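Next up is one chain by itself, shown in structure tokens, the form predicted on its own.
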Amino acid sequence: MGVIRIDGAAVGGISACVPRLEINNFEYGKELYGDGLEATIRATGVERRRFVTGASITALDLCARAASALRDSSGFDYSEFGGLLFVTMTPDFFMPNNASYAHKLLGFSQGTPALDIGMACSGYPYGLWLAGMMALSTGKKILLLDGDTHSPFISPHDRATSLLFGDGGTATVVGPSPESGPWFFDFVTVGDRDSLVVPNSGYRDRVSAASLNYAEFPDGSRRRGIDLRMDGMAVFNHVVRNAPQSLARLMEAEGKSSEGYDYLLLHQANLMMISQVAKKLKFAGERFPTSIAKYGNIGSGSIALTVCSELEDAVEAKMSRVLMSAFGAGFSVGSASVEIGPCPCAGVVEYEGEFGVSDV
């Protein structure tokens, strides 16, 4: 399809929320990894993560809390917004969707649309693209919620996934802004559904009693049918092959080198992998911020979480041209070049409640 351009949209605010429970990987991985633990953590970059395990907290709770924090810090009135988008692969229910209940919790007008986008790690650029188009068509601000809770379906006995994933939610406001610079998007869809999959999670291979039993695999890992299965090498090859090319197409469309961007924001999947992408594109140091050491891979919300964690002051103080790319399940890539700031940033807040939606 080629590079897509949107004119007249802007990010109007951003925030993130994580659970209170922090997992220290140096302790968590001792039994499974033994003497290889520190080398594994150096490669992945994930030192700590946040989990909702043990409490009835979902991605909806975390995203709604992020949105309420942004409202409190900025004065947004969601009843005046033109719509709500919710990017998640871990909804409260298959039916009804997350967006409709978040719509109610946050005080949206009943005359505004609310829909879910069932994307995994590549979902944030998709969300920005759709939110931008909605903002332009309605002439109003759109609330983009993006978050996941991975901890319930990550086996602590799986060497491929046990140290990588965390939980978190984010909120981003996108609105019409005729004076803003253009946004550019590039998307890649390969169509692989075997290399990164939760096997017993839908209607193709339904959950059964056997789905709850652990099976042992050749590398010594143990997983249930309801746990995430990842072919790490296949995912790595997909990312290093497709993400740099996607970003290069954006740079070519804008006629810019890496020096034309303030920051490169990559999905926080694996530090070694994303560092290779950044090096290939000649981004380093402060222009390549990461949050993976503190939060791990929270899924499609990881780019917004990185903004809130590492760039809060910059977002509030100035406009930055940001190049971003997210990638993952389905072998999907979403890349974007957008302007962020100056706008409200509520940073990263902790979810205070214990049983969901109690502190929105």
Second form
Amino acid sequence: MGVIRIDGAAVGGISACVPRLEINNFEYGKELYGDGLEATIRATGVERRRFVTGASITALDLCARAASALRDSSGFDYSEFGGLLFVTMTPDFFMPNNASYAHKLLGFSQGTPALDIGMACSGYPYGLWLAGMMALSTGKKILLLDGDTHSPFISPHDRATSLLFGDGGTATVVGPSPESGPWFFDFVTVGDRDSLVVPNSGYRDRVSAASLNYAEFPDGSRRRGIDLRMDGMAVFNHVVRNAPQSLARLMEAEGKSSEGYDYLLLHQANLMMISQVAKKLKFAGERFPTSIAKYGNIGSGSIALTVCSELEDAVEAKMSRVLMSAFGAGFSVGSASVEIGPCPCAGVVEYEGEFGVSDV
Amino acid sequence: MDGFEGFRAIFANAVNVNGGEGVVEAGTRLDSLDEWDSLGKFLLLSLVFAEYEVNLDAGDVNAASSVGDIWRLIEREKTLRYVNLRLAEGR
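Having displayed the form predicted on its own, please output the structure of the form predicted together with its partner chain.
Below is the whole assembly, all chains and molecules, this chain first.
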């Protein structure tokens, strides 16, 4: 399809919320990884991450708290907003959606749309694209919530996944802004549902009593039918084949080299892989911020979390031209070039309390 | 270190074994290595890409039975890249 352009949209604010329970991978991985633990942590980059406790706190809670923190610090009145989008793979229920309840919790006007977007790790650029179009068509600000809780369906006995994933939620305000520079998007969809899948998570292979039993696989890993299965090599192939090219198309459409961007933000999948992509595109150091050491891979919210964790001061102080790419199950890639800031950034707040929903 | 010597060190790093001669050889069977699992394979792909800019295909790696098979995959990709470069220059 080629590069897509939106004129006149801007990020108006951004925030993130993580659970309080911090997992230290140097302890958590001792038994499963043995002598290889430190090398594995060095390669994946995940030293710590946050887990919700049991099933009592959800992506809806984390995202709603991120949104309320942003409201409290910036004075946004969500009753005046034009709509709400919720990107998640881990909704409270299959039915109803998360967005409708977040809409109520945050005091949106009943005359505004609220919908979920079922995207995995590639979701944030898709959310920005849709929020940008909604902002232009309504003339109002849009709230983009993006978050997941992976910890309930990651097997602690699966060496491919057990150290990588964390939980977190984010909130991004997108509004009309005629003075702002253009946004560019590039999307890739491959159509693969083997390399990243939760087998018993929907209606194809329905959950049953057997889904709760751990089964042993040829590589020695044990997981349940309700746990995430990841073929790391296939994912690596997809990312390396598609993400650098997608970003190169954006750079070509804008007529810019890497020096033309303030930051490259990549989905925090694992450090070794994304560092290779950054190196290929000639980004390093401060221009390639990462949050994976602190929070792991939280899914599609990882780019917004990285902004809040690593760029809070920059976002509040100045306009930055940001190149981003996110990639994940589907197999799906979304890349964008957008301006962020100067605008309110509430940073990363911790979720207070042991239970959801949801005194925002 | 060039050639197979360099690859031997990379491979040993990925599967967390002592990379000295006699431990990792071209003839070493992959299924004899404890850590030749989903994580070890992923790490190998990452390290190979970093060193050689070769994106080893998951299917090819799963079909390989020895360390030498994987080294040959890398050499094949490097050769293909060289030939394609020459063809592009000749155009």
